[in-house]
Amino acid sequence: MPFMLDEFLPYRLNVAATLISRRFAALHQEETGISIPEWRVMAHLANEGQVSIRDIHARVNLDKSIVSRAAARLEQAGHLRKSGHMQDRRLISLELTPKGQDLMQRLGEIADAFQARLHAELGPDAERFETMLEQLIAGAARDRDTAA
């Protein structure tokens, strides 16, 4: 039996994630001008406070160079500021500015509405889907930690 890529769960999850991410980006990009990587950097900073590019790279699953470019664009736009890292002088810490916090407030509203739409699309299966997704993520994290 030949390998069927369209039936391979990791491939299907990746396609779904990409398509859903693009749908979300289409909702917020026109209003905010923020790209997908910029959104992820801002969301991480909003949740974690002051962190390094290395920390963001590990959390948001983007290459360091993509995170660095997104951070540079956000800094240029006045949404974040860079400073020396308190524990490791080789690292740069990032944090949202008040302007960035205001934008993140609006992005959070857009994200909440989009998530509600996704839950509505899933209907009564939304909670079970969330549970199964958490199981897949936890299993992948265990595999990653075991390999490290």
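Mind giving me the form predicted together with another copy of the chain, seeing as the form predicted alone was just shown?
This part shows the chain on its own.
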């Protein structure tokens, strides 16, 4: 029996992820001009208030260089403000500006609406699906730790 690419889980996951990301981007990209890394940084800042690059890197699965550059672009656009940490001068405090908070509010609405739509498409087992995604992520983390 030949190998079937369409039944290969990593392949399907990847296709689903890129398609869904594209869909989401189409919903807000033109209005907001925000890229995916920038989106993650902002969403994290909206929850956490003052945060350093390292925190975001550890939390949202982005290389620290990517976080750094995303933060630079967001600062350039006036969405966030950088300031030095007073105890540890290596650290940088990132914080949303009012403008950034407004944008994040708008993005949150779009995201919530999209999420609702996806749940509708998935039907009643959407919760179950998310749980299993979580399992996959946890499994991958475990795998990486045991490999090291």
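For the two forms, the rigid core is made up of the largest set of C-alpha atoms that agree within 1.5 Å on superposition. Since the model is a prediction, treat every value here as computed from it, not as a measurement. Residue numbers count along the first chain shown, from 1.
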Which single option from V60, I53, E31, I66 is at the hinge, given the motion of the rigid parts between the two forms? E31
Whole-degree angle by which the smaller rigid part turns once the larger is superposed between the two forms: 15
How many Å does the Cα of A16 travel between the two forms when the structures are matched on their rigid core? 3.1
For A140, tell me the Cα shift between the two forms once the rigid core is superposed, in Å to one decimal. 5.2
